[in-house]
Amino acid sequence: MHMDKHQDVIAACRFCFMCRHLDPVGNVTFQESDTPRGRALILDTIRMKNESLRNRDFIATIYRSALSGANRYHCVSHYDEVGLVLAARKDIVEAGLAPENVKALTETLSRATFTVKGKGTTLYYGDHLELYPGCKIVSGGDPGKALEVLGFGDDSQKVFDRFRSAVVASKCTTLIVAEPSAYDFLKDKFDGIEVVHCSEHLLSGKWKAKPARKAFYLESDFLKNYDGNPAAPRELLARYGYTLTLFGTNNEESYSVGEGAVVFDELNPGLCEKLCRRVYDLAGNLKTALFITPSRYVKATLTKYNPQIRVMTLEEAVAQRKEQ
């Protein structure tokens, strides 16, 4: 089983209580099983017992993790308990008990293709091609990181050998990549070709100071805590006149909403819907509050729930005060 790689995790997280208090999916449903504690405890049965794979319960726990990494970023020995669920979920996957919503899911995932359009030998993939004059765009779909996440391997890499085809037919040097689930998927996968942030990317450019204007930053689980935590995405708002303070209690925890989980939303509504209602609660007047994210799929989560939220991605932080 591919969890019998992580043992050392399970060994270690299943009595250790440390990091209860960052999981943000422990923090609305209140029960230990949605924790790295419990989730290892759950895994540890499941070792001894094969047939425990069965459970469905168990399955269900594993799928309800948001994986945002910041147990993991946060850990003084940094167990990869992140790595530990992905494990749990291809050992389902490749049992044949994967649920039937995940199915539904990976099968319209898997039918992703892609395009390039434009000239140059920069590729662009995200959603605001303005900023980046003399791109190449790139679009289709998810290039098989939220299947890679659900636990199936075999149709990630299918999906994406459909985007390396095409961005390799494109004979661009550069790519650019928007969202951070998406970068964190691709930014080792090239030979050849770099592959940036957009944040990198903008901030090479030319800007003009700005008026200062105030807003929560709410921090990307990828790029936080999967990626080294870069400096660019602060640095660029902050060329453009963003006052940026951390959001919430503390500036460990995730307020990202089930980014790290990738389609946490449409697999778990109803909890992500929980998710959103903590930062709603915990922003106060949300018809004054500005918030910015560097994730697309955050700000579309944040707004479902609650369109009075004010919520921007960062392109289109910077787009606006390119426009001024």
The other form holds:
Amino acid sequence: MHMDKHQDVIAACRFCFMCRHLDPVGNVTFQESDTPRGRALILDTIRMKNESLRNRDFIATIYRSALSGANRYHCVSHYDEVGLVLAARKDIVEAGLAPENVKALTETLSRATFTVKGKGTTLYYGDHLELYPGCKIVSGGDPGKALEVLGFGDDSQKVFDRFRSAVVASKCTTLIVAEPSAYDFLKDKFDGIEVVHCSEHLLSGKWKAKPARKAFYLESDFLKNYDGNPAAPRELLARYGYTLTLFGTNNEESYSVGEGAVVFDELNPGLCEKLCRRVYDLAGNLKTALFITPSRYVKATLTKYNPQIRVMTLEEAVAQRKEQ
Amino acid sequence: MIPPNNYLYEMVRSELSWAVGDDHVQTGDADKLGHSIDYYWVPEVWHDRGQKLPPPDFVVYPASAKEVSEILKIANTHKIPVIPWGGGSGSQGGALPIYGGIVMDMKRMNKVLNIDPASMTATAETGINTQHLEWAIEKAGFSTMHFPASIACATLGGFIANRGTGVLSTKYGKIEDMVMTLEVVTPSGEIINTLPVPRHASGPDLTQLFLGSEGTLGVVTKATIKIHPIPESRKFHAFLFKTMHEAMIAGSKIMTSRLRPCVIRLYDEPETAKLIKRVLGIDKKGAYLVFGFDGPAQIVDLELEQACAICREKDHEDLGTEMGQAWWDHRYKFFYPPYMFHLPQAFGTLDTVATFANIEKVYWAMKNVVHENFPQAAFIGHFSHWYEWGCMLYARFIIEAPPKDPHEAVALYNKIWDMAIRAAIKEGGVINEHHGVGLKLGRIMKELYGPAFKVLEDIKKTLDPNNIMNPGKMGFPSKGI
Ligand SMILES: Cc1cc2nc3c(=O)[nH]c(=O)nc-3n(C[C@H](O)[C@H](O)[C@H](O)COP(=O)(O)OP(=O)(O)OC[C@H]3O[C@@H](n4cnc5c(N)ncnc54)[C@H](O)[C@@H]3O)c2cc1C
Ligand code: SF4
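Instead of the form predicted alone shown above, give the structure for the form predicted in complex with the partner chain, please.
Every chain and every other molecule in the complex is listed next, the one we just looked at coming first.
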């Protein structure tokens, strides 16, 4: 089983309570099973009794995880509980036990194809080509990250191969990626092609000082907890006049409403709405507060459950100020 | 335990769902598993050895005192056990559903209801995670000053139920010193409030009755606690003494001279050699003593200097502020894997409190009894929470390779507890200072209290005639198996 490679994590997390306060799902369902300890206990039970893998409640719990990196980041020993859950999802899929909604989603995701348009030596993967003059754009669906987190490794690889073919055919040697989940997925996947986050690229451009504007910066789970917490997004926003305020009560929790699970809202809409509500509740006055997130997933999800909230993606925040 | 194929199961489930909503009554295997194991070593080893753990019949998540009341009324009607559950981080098996029944998980009741800067108090629902509570209070510019190692795991209600404590207890008190007033739902479902202030002469203090009652006398649903300004300065200093005894003399003199450290901690020689080396990287022989002061900067400097002067009276090595600060910075690290003891090891915290006159006798009595009777067990300890009159001994026994058979392993574990605790009680020790009694130590309660235990038993019988509240815990009667 794939889980077997993560025995150390099972052994560490199954009786440990030390990061439960950061589990986004546990913080809204309050269920013991929705914490790293709860999931490790389930997977330990499966380790001891393989037939427990068939337990529908266990499977549902494993697919309910928001795969947040906040817990691993907090853990002094950085045990990779998310890695364990991803391995368990692979085991579930390979045993033919994936839930129906997961299978249906997989079919859609597997159909992704990619096209390249425009002229330039640099390739951009995102929604705001106007910010990247002289760049080509590659578009299509998710490049394989979503399938990977759902436990469909082979399908993920197939989609990625199509993405790679498109990138290689573009003859570009730099790929700028906007969505943090895609950036996290792609940054180590290519040989001979440099993958950069859009904020790094935009930071190298020219800018004009802008009047100050206050905003809450909603950290990306991927950028903060998986990708070394680059300073570029915050520096970029500061350059464009945004004064960023800490959101919520602390800087450890992930308020990225399931971003780590990439298709969390598609899979668990009721739960995702609860994650959003936690953000709305902490925000105070939604009508006056401005949120900036590096992730269009986060923006789309937060606005879906309460259209009153004012959220911009990082690129939109920059684009808006460039126009002023 | 109601068999799920008995239609009574569905009757009770319907009633509970009516009270709290379908989504808040869980009967799935995943959540039942999570609620079958707390931080007590026995269920951990039981699980590890593939044994079946007693699961709850239902896990119910109330959102208000009224819903708690409804649940208790249902439980009384059907005479089903109700086990309040906070974070499940209790080490005494207090939250385990040993007879099945309803686990009442309190975490949905997690709101900070009021912060009163004039009186420096805050009111919160008791299911709130204590780290979340601290963050909310800090955002308002204050602190609870309640910093237990399980701040991120446990709930306010759990601490109240167990008379828990945080690192800064020496200055800011244990939870029973922090609480102003409580809202409690009694076993019959009545919602009551204790008097609004803790200092009064209007009869015995009901707040204190519920503090430490471990869910056996009712469910605590709301608490008002003291909050504090963020101190201008907080400083630490560490010393190494040749022996634990010399360090104890210094530590007790700091306390009896009525200096007001926020924390003192003294590690015996084996724990200094093992844990202080492993976690802080201080590789030295002797007993490590650390203390800290906080408050206005000038006062902190003055008190710290006086405490250091007391330590310098004895043969010592001055480890300075840096090695004291390192301890504070890493104070929670001791509790994360792999630093914390873990299976396959067997380990138990022989938490005992006594006066300065008795505390070293308690230490040696426990250590000798463990060494003499259980040569396979190591014994280490530190003195954790210090008061004007004495301190707490956080002693631990550790067995590297306990028996494989779970019954044998638990029997050995219990025997060590039985002998060590009785040795401690003989020397004036009280079991225990902040972990509570739970399932683990219930059998000792009559011995510890003597005839006074009948008073507690009578209170229990009066408040909970059907014995629905957490039966079999704290030395109160079980439901029978
Ligand atoms: C890593 C670690 C470190 C720890 N460090 C400390 C420490 O520094 N200081 C300390 O004091 N303890 C410590 N503990 C022990 C534990 O955190 C405390 O005993 C805490 O009080 C338990 O709270 P909980 O919310 O997890 O309660 P649970 O374990 O869920 O329950 C404990 C008891 O309280 C009852 N209960 C819970 N909520 C309520 C309520 N609202 N009303 C009535 N009864 C209720 C339960 O029925 C049970 O009897 C530590 C534990 C761990 C895992
Ligand atoms: S990730 Fe670390 S802190 Fe969290 S449960 Fe696992 S071991 Fe404990």
